[in-house]
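Next up: just one chain, as structure tokens, the form predicted on its own.
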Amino acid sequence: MPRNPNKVFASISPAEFFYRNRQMAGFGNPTQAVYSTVRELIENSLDSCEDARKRPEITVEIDESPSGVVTITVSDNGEGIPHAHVADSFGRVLYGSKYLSRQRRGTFGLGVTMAVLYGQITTETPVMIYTCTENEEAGRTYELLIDVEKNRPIIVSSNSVNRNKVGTSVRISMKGAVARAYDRVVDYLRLTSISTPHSYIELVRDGEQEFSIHPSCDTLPTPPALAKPHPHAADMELLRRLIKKRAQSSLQEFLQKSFQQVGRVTSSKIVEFLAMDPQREVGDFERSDINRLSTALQNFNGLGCPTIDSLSPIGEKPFMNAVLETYDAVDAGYAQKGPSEWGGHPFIVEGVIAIGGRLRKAKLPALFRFTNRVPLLYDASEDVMTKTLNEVDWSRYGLAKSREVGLFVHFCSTRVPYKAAGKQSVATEEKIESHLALLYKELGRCLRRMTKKKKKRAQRLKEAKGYSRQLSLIAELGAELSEEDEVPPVRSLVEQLFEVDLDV
């Protein structure tokens, strides 16, 4: 084949691949920007305020010019950013705190990042950003723009204000479409109530406050620490940047201060597995050996699973009250699987399941989707939740025509595998497949107690409103009888008798 001279190749930056391919990120029109810059913030917020150890209180203000220019401005009460880092957290794209192994919101350092971009191709109005932490005396305030082609920020002015309120308000104009958008973000903000107990929730649209939503859990959740990696996540390149750390280390003092899990007898039995020479350092493994050593990590047999230390479920209590509240449900039931792992990373996936109030009526649960307390409204089909969902007969537990049935489930994981970086499905893999459906088994026996709950109570119900009518009766008669004015209440009297309400 002729060579074309003329051919020119080249390397494109980060924030340029991203420009070029925004609907990966959820920025693919001006419907999905409103909603995801508004999720993108408020992540952002409830991760900062998870930090600082605070009950998050975050206002979400949108407002949309007659030329179509929308402005969303989120504030927190949260840590702050250090001034050191305000300019690359929002300016550069792929630079954050999050890349460490415990669970998070965000993961990517790109959702923030992507809103200022679409807010600058669209407005060309720099992000306006003010911020404050504890250890300063006064906040500052900075507009922002990103150089595309060299991913790195471009700032248009920073200035110390005289305001000390700590926290973080993030304000991004651009190209949106509110009216279609607004129902969207509704939806996340309610959800996230649920997968978020602990915070307060304030909407303001144009100026009016559209709805706020209190805490209903006192309790702040534990934060998730800090964990070693597990040897089945072991692949290349992590071996290479774990040697990097422990370069003069023997492999057997590697193992063990490397990876969780691995104590002085399993790595005793790893090494006699690799046939190595546990005094050997690692720091003079060829790429064969460490090939060697990831293979045999990955498939060992006898480790325990992940600590689940990283992890941050709902839990019962929080869960069930948030479904019960946020949609006026009758009843409710809680069930979790694991702590399992799936390619060394732990995860526990939970569920509530709920009956009546303001849910769907449908032949199947009306299912809302969480990973690591975010809320997730697109691509529900592409789903291995869904997928899940839809291989149950519900009909075993009770579910044979349409009720209103809503089932919650939230999958909690140091690393969740989205099949794209807008993260909004879950991909398939094995064992999150095999917990779910153990998941919405347990969940339907709850639906089926319930349901025969339900009926019970009915039935009770039916028989005390009979015993009510006679009794009524019976009391009429007796003041006839003896000639009283008044005749006397049994209502009070049959309801302690059934245990039931009679204005049900």
Second form
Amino acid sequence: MPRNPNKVFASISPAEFFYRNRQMAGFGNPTQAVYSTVRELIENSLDSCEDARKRPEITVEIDESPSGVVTITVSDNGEGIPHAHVADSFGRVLYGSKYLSRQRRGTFGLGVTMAVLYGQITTETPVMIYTCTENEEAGRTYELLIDVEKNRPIIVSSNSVNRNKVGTSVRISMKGAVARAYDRVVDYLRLTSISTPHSYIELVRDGEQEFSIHPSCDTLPTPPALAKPHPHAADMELLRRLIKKRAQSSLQEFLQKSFQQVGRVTSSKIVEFLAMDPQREVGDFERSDINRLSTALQNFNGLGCPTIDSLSPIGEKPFMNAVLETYDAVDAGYAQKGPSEWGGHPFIVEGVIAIGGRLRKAKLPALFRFTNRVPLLYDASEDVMTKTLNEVDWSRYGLAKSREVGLFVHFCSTRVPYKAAGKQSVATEEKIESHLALLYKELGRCLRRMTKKKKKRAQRLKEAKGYSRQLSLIAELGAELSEEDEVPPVRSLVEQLFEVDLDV
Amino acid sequence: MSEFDDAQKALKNLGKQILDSLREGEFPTLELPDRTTGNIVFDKTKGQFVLGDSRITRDSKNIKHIKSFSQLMWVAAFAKKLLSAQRTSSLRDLYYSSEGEGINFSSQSESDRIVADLESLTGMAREDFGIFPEEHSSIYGRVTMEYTVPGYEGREVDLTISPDGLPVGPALMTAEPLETEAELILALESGGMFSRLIETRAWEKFNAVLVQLGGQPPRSTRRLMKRLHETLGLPLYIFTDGDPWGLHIARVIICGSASSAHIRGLTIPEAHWIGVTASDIVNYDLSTESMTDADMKRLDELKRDVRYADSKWQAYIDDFKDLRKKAEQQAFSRHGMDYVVDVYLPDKIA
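Alongside the form predicted on its own that was just displayed, please also present the structure of the form predicted together with the partner chain.
Zooming out: every chain and molecule, the one shown earlier first.
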């Protein structure tokens, strides 16, 4: 007879719980472990560079020893981690700086700790960290282990080093399978260069540089602003945390100061709706009061939409250019839907549809998913983006026959409804689904236009080539008539007239 | 010979003009007289069709023009080859020669039209470039000509050398008339009448050079007749069937056709049409057929045609319209084999 799982959860530490359920976090097998470790470290690095307002320069090193130990090192030029936070950031599950309402790559503060934990269990080696912030004279190195039962870091060593390069470098050794994970890692890096087109990414394997991806976009994106939560997002956990911050506030003041879209008028209405005393201190709220408040806020009508300056869509030009460059695509179109909100969290869906180049031929567009600028490579079939894609009749948009079409979809939100802690697929939320459907239809129309344009261009090239033959003939015959040996070239005239490149 | 040199020069200039444009990085253009009906006018003093002032530009930049542009260049280069090799070609031959040259004439009428473009561009006749139509008419009579074509230079030919008459080809067309004992040229619509007049020695009786037109005569024949008319001073009499088509054969020889409005030196304004007229049909009591609808329609067309504005020609048409009958040249046969020679022609030529 299985015992109540809540009781199990209550009796073990979060670290232990996640270790036991590591497949949830994407560490189910040695292949996934390599991929997930690279991924978690890169996400942290990119977020850190974003905070530092720097163009990310990231090096990924993967070394495999003959005994099957894989060492993964990811170095960045981000803001570094203040020394006081290093141990907890890497050694404690659910610790981190990401419990804020704005678009981030990481969410739970779980991934990196999971990687550290996995390395520790499989190879009994600590994670090695070098970090240095702007404010420090010198960097430090750390060796950390995790006390699984107590969910706390064990500092094996901590030394000041004679180096002050700002940024962080993390090295994790684990039993892993590089050969099988390698292609996924490469795909991940390439797709990351699309969703973070202003980054420089380098991959080194066993000491040799495999490739480097240069930025396809010159400008840094505007950083997403911190926003107060929207009342619709006020679940029990959030309310409890907000109340803790403003325990002395009156209910009305609390509402106005803690939430966006809530002013004097709206807060009065909410209080009236709740039939509570507006002057009551929120610190005195019982669990049942918080529950009532939560239900009321989540269901209160007539609130404005959440602000979107807390979001960072990739944007039309950077997104399109990155896709065109990465896949050598012939043409691309862009569309964006939203802003809208799901459960109080603002979101935008944007997408690029591209044709030709190195894209695979298929009857459905090859789908590339991104959430908050992170590419998703696993569990595609469970994703709402896939589900919605399959519901569109692509033959209507000129995909009756198999063609080279890629669909790159970016969902960005202050919170992504992932299906599992592995963060590989987005759950079906009605509003997200309906916006995706609209997005796909617009991209479908883009596809139709591009197809027409491509046909027209092919037609034009054909015309240009036919014309070129005639004009060349005129030149040759002209030379024959005037008894000259040298036939003047006509190519530039033709290219200028047709605005085409005759070499294509 | 100067026409030959002129033609060579014209072609060379055309080539230079094209290369100059291309070297300047410009799209070559050609300007040529507009040959569309709107620009064909009847010059009353010259008594023939001429082209008006309107000109068209063929621009290689225009995708719609490029094909006919390159075709024109090809025809010019083809002509250059003919001239350098001192050869001639028929229009049909030219059409077939274009195969595999990237030119793609859709039909011979297209290549014929491009040849006419070369004519109007250079102001010279296709014959000057060695290009001839394939249909041949024939000539017979006491004229001595001297060939100028390669291999025959200086050789003389008496046009009575064959009892079938000599075909009017490129060689005869470019030959120089030296001398004649004839006093007139008699052009005949049908081959039958031509043979009859040779056999019956009517040419001797009328002292005539006989020309078989074979329906609407080719330009080379018209040029040869004009040449004989002008250099030897022989008057031209035209004897055709008694119907609107015969009437028009004569009128075209006299004052030209719209399709040759860009060419000078073809018309013979002083030529005489000697019938068969509508009144001849009545006067000589000829075998007749009724006019068809097509005949009547053609008469209406001719009546409106500027070339028939003259009252004499209007009368010819009106007579046919009233009579509603037509007769071939052969219709005189009902009065006996020699009637046309003994009675009709002396009446008309006198």
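Think of the rigid core as the biggest set of C-alphas that the two forms share within 1.5 Å after superposition. The model shown is predicted, which means the values in this text are computed figures rather than measured ones. Numbering follows the first chain given and starts at 1.
A movement of the C-alpha atom of Ile270 reaching 2 angstroms or beyond is seen between the two forms when the two forms are aligned on their rigid core.
Core-superposed comparison between the two forms: the CA of Asn301 exceeds or equals a 2 Å shift.
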